[in-house]
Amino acid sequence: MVAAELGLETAFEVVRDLSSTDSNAYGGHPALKIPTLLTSRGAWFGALNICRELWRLSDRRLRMTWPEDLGDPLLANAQELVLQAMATEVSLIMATLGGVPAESAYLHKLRRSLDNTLAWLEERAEAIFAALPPEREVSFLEITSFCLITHLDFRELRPATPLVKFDGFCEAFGQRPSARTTVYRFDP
């Protein structure tokens, strides 16, 4: 997304095998994960490292608010709890791929970890949203919910709990250009 918005053009990967241990299959990632960014400058890894560097090689100055401009409470914690329920979707997606029996306490830990992370976040939308930087064209915040609640939809991964507030965030957010060339799907 963060490409689209700067208008470059990259050039997608896809990790066809998840449970893969060989870090080539993650453009040379040493932890065995996604995304890696590859640049006549080096690899970068993760989300942040890579946002970073498409900013920083686009000539288009877009007005972005990083995590670091989250400067109360509120916004730095739900920029952080974002980033943790990516993190425990991935577990609980690596976990059935693992075979790991749906009745784990370990897979229960996740889903509720998952579920009380939403609710936090759900309670709490207007207020986040409405406490970001008025001047900001996108925040790494805004990409990250929109990625992060698009994408549990698409792996079917919702909790019970409808999240009104976020889904109409993502509906709204979703209109964006970036948004609709970047669409998950799974790959042939």
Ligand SMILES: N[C@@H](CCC(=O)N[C@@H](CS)C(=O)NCC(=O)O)C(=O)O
Given for the second form:
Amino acid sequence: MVAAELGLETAFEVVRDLSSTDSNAYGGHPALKIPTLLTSRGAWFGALNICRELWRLSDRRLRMTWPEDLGDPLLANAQELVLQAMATEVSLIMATLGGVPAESAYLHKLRRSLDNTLAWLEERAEAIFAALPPEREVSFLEITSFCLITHLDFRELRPATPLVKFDGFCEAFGQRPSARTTVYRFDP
Ligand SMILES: N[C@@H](CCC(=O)N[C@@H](CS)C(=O)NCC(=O)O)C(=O)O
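Following the display of the form predicted alone, present the structure of the form predicted together with the named molecule.
After this comes the whole thing, all chains and molecules, with the earlier chain placed first.
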């Protein structure tokens, strides 16, 4: 989405086996994670790192609000919790793929963590989005919030918490060309 916002073309190499323990399978990422961005300057590990490098590579001076611009507890905590919820979702998926039983205490805690986090965000959704700097074109918080909620739907992992406000936000934010052209799909 950030590449699309910046008008940059990217090519994708799919990591087909997420159980691989060979870092070469992940573009050299030593933590065995995706994404890695490969550029003429080297490899960039992790989504935020990559978004910053894409921004530097682009001629567009997109007015983007970054995590460090969120200088009050509501916005700073919202960003932290969106990223934590993403990490929790990844843990849920990987633990399940790895054979951890659904009724285990570990998975129970992960699901509760995700549910609590989403409830916290939903309760404050209006205040969060209203508090973002009005001069921004887009923020890392909006993009990651959109990716979190739409990915929960994509992987059918949406917890019990009703997400009425976040769904409304996703519907509006999902009209952006950068969202419409990057819908989640399983690679063939
Ligand atoms: N903080 C990292 C998180 C990376 C991450 O968790 N990626 C997931 C896919 S989106 C992954 O690699 N899953 C496979 C695994 O955890 O083994 C980032 O922002 O890039």
